[in-house]
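One chain follows as structure tokens, the form predicted alone.
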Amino acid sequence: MRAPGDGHGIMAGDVLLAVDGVSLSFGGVKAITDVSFDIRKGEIRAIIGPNGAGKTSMLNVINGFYHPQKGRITFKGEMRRRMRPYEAASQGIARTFQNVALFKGMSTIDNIMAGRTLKMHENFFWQCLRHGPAMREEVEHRRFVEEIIDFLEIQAIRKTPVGKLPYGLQKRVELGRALAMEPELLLLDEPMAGMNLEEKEDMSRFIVDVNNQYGTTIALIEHDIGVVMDLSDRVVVLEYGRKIADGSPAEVSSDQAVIDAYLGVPH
């Protein structure tokens, strides 16, 4: 698998995805208010907090599925107030959610391969045809997808209708379609959720080697508060739809009022 681009010029601790000032609202109901953090290119970045706290309504702005009323977001250098998913897509923003969101009837390698879509090039015509050019390009991405099943240690299903896997290699599968729009920015939305301790183990080895092997910045919500402070490089924390706390996981992990709102009271 190919690594990602180098963002327009942006290194490696710069900011690659700034969030200012940001508020959304339904109705009368304050999902975020005025919530401020940065994503640096090449970090973990977690978003932590109560159930209710607004992790997955920051995720829906950022990739465009939900416009705030108030702020912006800068990607790459480049500010934004309004966005679709599909252009965020495009700009190199993948993601994962909450609950599995699969093609169940469809096979693990064809799930993967939709990932690439932004990908493809050749018109609607040679592809319906699947000849010439359109054969030729659908042969490289293939490729590309294979190389993605490799990595993900996911050979053995790679024809398997995901609808019959079992949870934790569904939730393998949508990482990999993720992977497959060869990202800079990868949100994912509490990742392991449901899943038991090995894989736990398992998908936590695959982001950090995502993170590490391709330099793929990441973001992402979980509440298993110890995959968080082993993985993150730093962590913003988010009550009803504030944020509380930015900072290291020993330093947001030792903050009193994250305590009070998240951890509990230490013994």
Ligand SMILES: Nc1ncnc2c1ncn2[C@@H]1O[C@H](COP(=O)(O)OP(=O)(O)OP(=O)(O)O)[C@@H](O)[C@H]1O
Second form
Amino acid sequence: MRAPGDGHGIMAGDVLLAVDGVSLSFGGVKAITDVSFDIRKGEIRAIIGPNGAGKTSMLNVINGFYHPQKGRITFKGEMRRRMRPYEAASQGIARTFQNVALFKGMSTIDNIMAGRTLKMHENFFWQCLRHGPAMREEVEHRRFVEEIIDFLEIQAIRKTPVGKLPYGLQKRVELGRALAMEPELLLLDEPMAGMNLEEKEDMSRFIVDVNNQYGTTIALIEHDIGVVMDLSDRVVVLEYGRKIADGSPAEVSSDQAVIDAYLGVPH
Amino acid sequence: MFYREAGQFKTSYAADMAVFPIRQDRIGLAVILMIAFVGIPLFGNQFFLSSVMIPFLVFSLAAIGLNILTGYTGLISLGTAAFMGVGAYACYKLTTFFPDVNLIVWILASGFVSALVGVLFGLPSLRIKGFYLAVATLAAQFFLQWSFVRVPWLYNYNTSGAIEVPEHDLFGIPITGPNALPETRYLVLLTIVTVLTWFASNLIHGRIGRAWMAVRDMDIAAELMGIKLLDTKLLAFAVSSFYAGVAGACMVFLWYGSAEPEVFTINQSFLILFMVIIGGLGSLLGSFLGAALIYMLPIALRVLPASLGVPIAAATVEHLQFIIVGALIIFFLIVEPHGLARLWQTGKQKLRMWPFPY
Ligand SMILES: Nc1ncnc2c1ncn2[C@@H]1O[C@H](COP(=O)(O)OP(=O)(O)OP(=O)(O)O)[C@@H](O)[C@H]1O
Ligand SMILES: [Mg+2]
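Write the structure block of the form predicted in complex with this ligand for the protein whose form predicted alone appears above.
What follows is the whole complex; the chain from before opens it.
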């Protein structure tokens, strides 16, 4: 795999994405209230918080699935009131979902190939013939997908319909599908939820490798504090839709507000 | 033991990505094509060609069209017959205006007209899904069916309200009208169906097919991966209606020879939907199997008991047909939603293992 798109003048350590004063509510339910934080290029940024804190909603705002009532999002230096899903995807934001959202009727390969859609351009006419340019394109992207399959060690399930795979493997295929987009920013929503220790170790290794080898910036939602402490460079903590802490893992874990939130001190 | 890929190693991704990666399948396909193109026209009698094979091919084509929309993209349509009607009437008008142009050109062109109408009626699919979309396509069905009756321009102001197909030649050989031999009509139709099936298979195995299935399986994830939902759904409507339109044109020009609006009713839409369900949602092979089963079942019911000397009344045949089709639909919906095509796959899998149980 190639390192995903540099050349936007954003160097490692610069701000890749900034969320500024974002508020989001559903009818009367305030999911996010005035949250600001940033994600720097090349880092693993953890987002943690108790259930219902607004973590998933935050990711949905970032990739344009939810539109916040207030606030701004700056991605690669461009400021927006709101993202649009297509725009977010084509600008290099990929994600996985808390409840696996694979294409159940399709094989592992086809799922990951689907992640290449934005990079494939051969027109309808060639697609009908499946020869010439269309086939060359298909083979070229298949090669790329096979690299991902090797990287994630899922060779044996290439042609299995993903609906039949155990949960842990589904999560892995979903990561593969996101990687196929060659994202600059990868949003992972609880990639290790429901996994046993060994599967968690594998997944952690993949995340670190993606980050190291390809320089992909990662936003990671995770409940397992051990994993967060080990993997992430910086942590933002949400509670009831508000940001209550932001800093290095060590800083955050000694923060009184965070300790209270996790021990459930009444407000 | 006879059906297996042992020793057939794929040495390139292109080979691995072939639609039929196993040699036995390719041989099987070649044999089927040989029988279809050479055997049947040579040995089939009038009845078999005109009343079995030609209708079977027309329905298969329509079923492929519906399968692209419903089986692959997950959008239910109850308007297939109406889109077939659009194709038939478009072809009729086009051949009236330009009678000297090759008929094949107009059959394909009427597919495009139908595609356009399909896109129009597909527009609501961005906002509505499932049951509500089915109702929207039902509106298309009734509106179009109404136009076939109420817009006399469509049937050239004939007093009968029906359309009559005049004679058309292809390279000097009549392919429509009373002088066209069943063999010729069959071969023209078979060629169209073969080429269009090949196109459909190619589309389905590439970027576009994956986008369709992605929208079917998880539209949210598809959208967040940059697959444009509206474009993808409208393309499915367009391609699906194109197939239905061509099937409709073929139905009138190569099979019936004339048609009344009553041909393109909701009943026929349902018939094609049943073919797709029983044959297998999301399977091209299934479209053929479903069309074969549903169309040939009544024929078999009529012919078989008679040839065995069992007297059977026409009304009984009709009732039997309803009972059997109904039972099959319930069976497949409950037991095997992937239809006959999946049963075939399972059978092949067993054959691969045979004679070992595992
Ligand atoms: N589509 C929606 N409609 C209505 N309310 C929603 C919607 N999505 C989220 N919410 C509400 O917003 C709040 C935040 O939910 P969110 O899913 O972002 O939390 P989370 O931090 O991801 O929680 P968890 O750890 O359980 O995944 C919750 O109160 C939730 O009920
Ligand atoms: Mg969540």
